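Just one chain is shown here, as structure tokens, and it is the form predicted on its own.
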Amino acid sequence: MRNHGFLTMDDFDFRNKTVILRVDFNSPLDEAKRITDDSRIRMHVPTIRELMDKGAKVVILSHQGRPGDPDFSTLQEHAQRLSQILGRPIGYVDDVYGERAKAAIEHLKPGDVLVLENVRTIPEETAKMKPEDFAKTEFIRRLASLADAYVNDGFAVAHRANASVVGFPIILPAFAGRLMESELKALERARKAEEKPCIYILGGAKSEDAAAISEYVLSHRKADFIITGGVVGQLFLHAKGFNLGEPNRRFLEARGFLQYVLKIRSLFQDFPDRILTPEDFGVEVFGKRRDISLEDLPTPFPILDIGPRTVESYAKVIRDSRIIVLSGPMGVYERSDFMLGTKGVFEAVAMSKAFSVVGGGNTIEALEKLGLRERVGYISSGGGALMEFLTGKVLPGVEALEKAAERWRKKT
């Protein structure tokens, strides 16, 4: 079966073949670096199970965090979680392409699964290279020499031109996994946005892409409204001219978000009634929540959530929507006293009749906490990849699969 110009798992006989499978097991971790939500792992289970059932020898590559970040860790617990989910032993080796990894791969039997070490422990993974140059690295060449095929099931990393994403398809027959395939099918509906109104709900703490996403979907008439919350909402309010208070301004400055203020101001000028910002907030006062309104700004206390009036206002817009793209919680949902905004907005999305697309690790974790996972239209494994796809960008991982398909068809 061909789809979007690439090959899928229907196009290859995996029996007794060694397969390098790129997934995205990147999961939320607590301070002890224990997985707090294994949704990302579970999303890849259909692909892994199918390869096992077809008699493949499955070699899993994934990452967890970035070097130097608090969530950077080994994949040992990820392998243990996968073993629990599948109900059978899963191998793990604390090596990516050295002798230990080679020996473990060579000892695999049909139906076995091996998880290699966090691929971001090696510098080649995130080096700045062209795909052809990645294919010449020792990392790619050594692993590719031990394999018969490559499957990319990691839509969530398809927007990154990393070695394990774009290097293998140049050397090995390359195929989209079931999650990758289903992601692109479902997200095409949201990208076309033919059903109106279409709204984008942008929250969370990562605000660097919010201005670019808003500009694209509004100027291309993909979205009718942008709803903001979390740090994104604070940044947009700051750009609007509201004084949030010194601790909140310092937070935005420390994260480097103030560089986007001019762009956001131009968006308010071009689309004055299309971008919705919070009307009230939950702030932390000596460890407890207090709700304040816009009129109470500036505040000397950190803003950690949107308030009930904002939830009610946003819910009215959500109820009338036909397509909803949701990325990011509305506040510090990890704390029960600051879950109000996320709970109210996410429940409104779940109760709406719209086709909803939800993405981002924290967004998915919040859905799980609220018991709403089964009540939204489609949960995407991607955060950044989701938004780049919806804003018309070429995803390097998908492009690599398409080019590999062209080479494959010329040979067959």
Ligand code: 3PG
Contents of the next structure:
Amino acid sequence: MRNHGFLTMDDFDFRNKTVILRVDFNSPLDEAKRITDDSRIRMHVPTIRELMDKGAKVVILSHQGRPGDPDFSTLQEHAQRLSQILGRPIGYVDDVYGERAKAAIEHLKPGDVLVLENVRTIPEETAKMKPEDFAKTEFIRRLASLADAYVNDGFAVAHRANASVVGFPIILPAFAGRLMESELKALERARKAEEKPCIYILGGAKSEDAAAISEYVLSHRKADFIITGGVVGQLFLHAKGFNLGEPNRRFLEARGFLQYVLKIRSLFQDFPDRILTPEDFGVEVFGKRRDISLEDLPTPFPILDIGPRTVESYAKVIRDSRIIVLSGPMGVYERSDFMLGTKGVFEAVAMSKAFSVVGGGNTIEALEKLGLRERVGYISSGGGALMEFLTGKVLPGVEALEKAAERWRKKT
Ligand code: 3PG
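Same protein, different state: after the form predicted on its own, show the form predicted in complex with this ligand.
Whole complex next, starting from this chain.
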């Protein structure tokens, strides 16, 4: 196991100190950009409460979506939700490091909390730079000059070498928040995968990482089986040579997923019986669900779910597993007629005796909707970060905390 050498919130006296707290409030939003699930906000509450109780002045930084994406929005509602959860007023300012942000920070009293604007509204955040260069930007310098310490609680964004993730630890004393700490401890069990069989269930719409994850966990014998659903399932079937029909092929193409086809094809050659793909689907025909099987392909209708036969075969594999990593729903669970696959597979996970690790905003929301949240082993706040962690990668956000701890120890 990699030994995490970062400092935690036990290592600093936060009384009267201004703290930059990087969280990941990035939440699923509906079409009106309203938060549909506030789990990620709730997960940071222990850290925020502890800092408040210790008399810190807490300045929260988070992102929500990416510029150009439908879920890119301000953090005003996030601040309101946090205020409701904490049962006390929380400040919000629609500015990241300008004069209004500065004034609001300077007005904070011990125990106060302020949420700054979505940090991805400023281009510096996602620029490609080394941590040392980020630390020289106006953004990091100005905010750091108003603060005494930096706490990173955003495990879910720790895989992004973004300015607010890796820049502050160069300048400020930097600590892992309670969520970051508990994530890293709990996920180590899934990463080691000493109990067998270990399976990975990969679904959802973000398919960029599915091939790389499958390759890593199969070739390093971390996973015995990969179960695919959602868009990931369609991509893997397409790579296997199935013609899914024009609307579905076009969808994969438009999202840039066809570039992974060759890699997936070679995975099927190297691990022929280890990757399970859907056997039937729910497609949308004039607004209604219709179930079709592989023989009915290609279909002129969009595939929105896996079908009941697939659920049955997947459930058998899930039942015998000892460790399960679950990332991504099996279909468009937001619509009740396309929830069948997600419900069936997630219920099988909840009923199994396996230690399950679940990640991804939509996955957590789907679990919540199905009333299964309390019945899985560990719910990680991470989606991409969880997958990178499980595939043995060093997360830039964690590395930044470790390097900061080394510098701090040398100084003291
Ligand atoms: C996530 O949802 O995985 C994190 O918030 C990171 O978001 P990103 O994929 O837009 O960087």
